[in-house]
Structures are given as structure tokens and as C-alpha cells.
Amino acid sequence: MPELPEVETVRRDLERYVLGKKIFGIEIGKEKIVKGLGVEEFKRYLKGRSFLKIGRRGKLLIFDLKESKKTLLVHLKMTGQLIYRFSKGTVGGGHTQKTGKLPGKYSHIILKFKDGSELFFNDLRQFGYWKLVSKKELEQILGRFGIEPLTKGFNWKGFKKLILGRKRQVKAFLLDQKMIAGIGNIYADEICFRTGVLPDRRIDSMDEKIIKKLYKEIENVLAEAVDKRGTTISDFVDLSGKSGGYIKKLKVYGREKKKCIVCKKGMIKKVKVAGRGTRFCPICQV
């Protein structure tokens, strides 16, 4: 699933290219991806409008529309992609499945802009969604998210208050979007490794020093991943030829049965924690 760094990369790329472009036509191949309004009403509402701004909350993309009382929400979920095609090439990303030709069998929504460019929403497993919401609905939805890393609101004082004394596994806490927004399986494993704690360790067994290190590593790992354009965006490059490069920095995720590249002794193990496949080094993490 695309996580905070991947979704932020998509947001930045699209904001660079699609703002102000008038939507000329809309094709919807899978009606279930459109939530809330009926498909025809959804198409009528978007046609002729343009995007003013693209925001993000956790893994959710937020498209502000010009002269509109509604906001477009797009969630990539497990296998979603947003790919923008124009005269100079393509830009975008999300999940790593190959797209092939555009549009393809998994291109379920296509926005056609007046200048001839197009925005494709591809989704292999069809868990993603597009939804138009009112300002009130938007506030309610955003209120369900926890603190947002890489913002001023993510500070030690607030994090300490949120986590201290909780009787749950540290990975389960990291994955809980009501606690912290945007962390998924890849970065939860990497954060636990960098902190030196086992993913199934209970938070109430961790002293304040370890918890402060956890706080710092959340910021460090996510900031580095954003800088590298994420881990899963490997099939797409921007006009500068940049692609997702954090995969080269992964220490445990996807490395099960391989020797730890840090301690050089432990073999990376994979178990299930919080319902997810979880990798760790039994020597580096306690």
C-alpha cells in the first residue's frame, strides 16, 4: 500500500502539473470506486471545474476545486495509482504494478483536460475510491486522523502524551491511523528497526528514552523516504528522471532470510504482528 512518503510524492508531482487545468471529460469504468454521489451526478459536478490545490492527510489526497462547495477525496488504498499523461510524458505513481499502455485494463477513472492531457486512476484490486464531500464532511473525516508527522503539530510533548503507558504492541500503535497518520507496513518495520525495538514489544515496557528515540525515528525515516520519493514508486519518473529510491535504504522490509546489513550476524525474520507480515533483526532489536 502506498504510505505517507509515496502519497506525498504523488501530491507534489500532480500539484506541479494539473492545477488550473479545466476538466473537459470524465470516463468511469468501475462505478463502485465513486463513493457518495451517483456516477452521472459525480461526472456532471466535476466537468468544467479545475483543481486549485492538492493537499494530503495521512494517506488521503485532498483536491480543492475552483468555485466549489465540495472537495474531491482520493484514496489509493492497496493498489491505487494516479498517472498524469501530457505532451512531454507521464508523471505520478502509487502502487508498483506495471501499467503497460494507458488506458489499460485497470484504468478505472480517466479525467480528460481541455489541453489534451489526462489523469488516470489505475487500481488492480479496486479498493481505492474517489469521493466528493462537503466542507462539513471533510472536517469530520479529517478529524478521525491522528497527529501528522513532518508537521509542526508532530512534537515531542504531544507524542509523549499520546503514547506513554499504552498497553499495546508498538507496531500496532504505529499502524493506527487514529494515533499517527500515514504510517503503513513498510515504514513501521523500518522505524522499529531504527529504534532498536521488536515490533511486538509492548509500549508500557519501554522507558521514556526509548520512546523519545521512537519519536525521532518516525520523523527521520519518513523525512528520508519523502526525500527519496518513497519506496514503492519504481515504475514512474518525473521530467527530471527521478524515481522512488528509498528501497535502497531498507534495512528489514523485504529482506527476510537475509543477513542483517547492520550487525552482520542476525538473520532477518518474518512473523505476523498486528495482522501484518513483519520483519525484524533478532539481534539489533529487543
Given for the second form:
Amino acid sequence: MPELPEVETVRRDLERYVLGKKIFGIEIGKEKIVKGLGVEEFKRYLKGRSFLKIGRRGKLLIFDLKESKKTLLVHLKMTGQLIYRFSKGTVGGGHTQKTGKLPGKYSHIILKFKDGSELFFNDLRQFGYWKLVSKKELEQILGRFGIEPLTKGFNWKGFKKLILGRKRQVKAFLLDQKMIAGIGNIYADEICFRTGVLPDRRIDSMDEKIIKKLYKEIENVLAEAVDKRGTTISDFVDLSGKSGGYIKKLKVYGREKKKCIVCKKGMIKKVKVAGRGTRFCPICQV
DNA sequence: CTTCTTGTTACTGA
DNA sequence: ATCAGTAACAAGAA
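Output the structure of the form predicted in complex with the DNA; the preceding block shows the form predicted alone.
Full assembly next; the chain just shown is listed first.
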């Protein structure tokens, strides 16, 4: 599922490929993907405009439009994909099963640029959305996010203040977007593993040393996953349709009933924590 | 057939 | 304020 590293990978690709390109046409196959404005109004607003900057907050993509009072927000949720094609028949890095043909059964929005290139929004489960928001709405939405990891604002002092005194299970804390923005189920499990804590361990049972380890592993895991261009479990691909390389680095996610590759003794277990499927090594994590 | 998958919001209740 | 739990959304895999 797209979490911070996957969304960041897409964001970087978008900056490289679609920045400054004029939107020539828009096709919308599934109206429910567009939130807020009606579909016709939405199309009319975007037509003729271009992207000035592409940002990200947590798992949310933020498209600044040139000479525009509104901002375009795109959320991939669980199965959303953005795929760019220079011209018919050629996708940046070649096809995979993950993208299939373009447009495909799940291509719900297509942006067509003046040079003939196209940006496809595919979403099997249709949970993702595109929304034009005013500056005021944008401010409100962004205000709900917690600290952005991988920025200077994410420092030990601030983290300590945020986490100390809390009683929740550490995984529930990691998943809470109002605390830290961008961590989802895969990286929450990987961060817990690398920290050496059980995902259901309560924060108030952790001493400062282990909290500091947690802080560092949040940074380590997310930074390495960005470097490897994300994790592909089932649907995630980058703008060229390519899978992410962090799948090779996963220690617990998707490895249930297999032997732990670190201690080589424990069997990876799967339970439910914070309402999510959760994997851990009963030996490495305490 | 049932159960599970997950990002987010809404809601209830403690 | 803090936190846990559940339903809803949707479609496919097992």
C-alpha cells in the first residue's frame, strides 16, 4: 500500500515528468473519485492549467497549480496508482503486470498533456480521490497531520515531547497520522521489528533508551525505503509502472510462518494489533 | 460460501 | 484530552 516512501517516490517522478506541462484534456470514468466539485466543473478548472510544484504531506500528494487559487489534492489510499506515459505504447520503464494495458479497466482518470503524454490514475478499489481545495481548506487539511519525518522538524527533542507520557500500544502510535505523518501498516511493523519492541507494547513501558532507538529506526526505515523507491506488495508502482525495491529489505511484513532471518530461530507470527494485521518475531522483539 | 486485505473517517463508549 | 474498537468504503485472493 502506498505509504510515505511510495508516495514520495511518485512525487519525485511527477516533479521530473509532469511539472510545467499544460493539461490539454481530462477524462473521468468514475465520477466518485472526484470529491468536492462536480465533475464538469472539476474538468473545466483544470483544463489549460499546469503544475507549478508537487508536494507531499504524509501520504497525500499536493499539486500546486500555476495562477490558481485552488490546489489539487490526490490520495492513493490503498490501491491507487499514478502512471505516466510519454506517448501511446511506451511507458517510461516498461510494462508490468501491475499496470496492465493503459488505459485499463481501473483507469478512472486520465490527464492528457499538450505534448501527447498522459497521466493515468488507476484504482482497483476506488478509495483514492482527487480534490480541488481552497487555500483555507488546504490549511485545515494540512493542520491535521503530525510531524513530517525525514524533515528537520523531526528531531529527538520534539519526538520525546510527543511520545512521552502516552499509554498507547506503540504500533497504534506509529499509525496515527496526527502524531507522525506517513507511516502505514508495512513500515509500522518493520519499525517495531528493527527497534526490537513488540507492536502491542505500551509506550509507558518503554524507557528512554528504547524510545530513542524507535526514533532512529523511524528515520532509518523510511529513508531507506525512499532510497529503494518503496515497497510493492500487490499494487504499488512508480510513475513508470515499476515495482519498489524495498520488498527485498522487509524483515517481518508478509513473512508470517517463516523463520526470522535475523535470529534464525523465531517463527514470524501474525496477530491483530490496533485493528491491523501485524507481524513480529517473538524472539527479536520484547 | 466466509474471511481477510488496508487508509481514512466517523462514531461510540470508556 | 486520550484511547480502543468497529463500521464503512470496494474488489479480489484464498
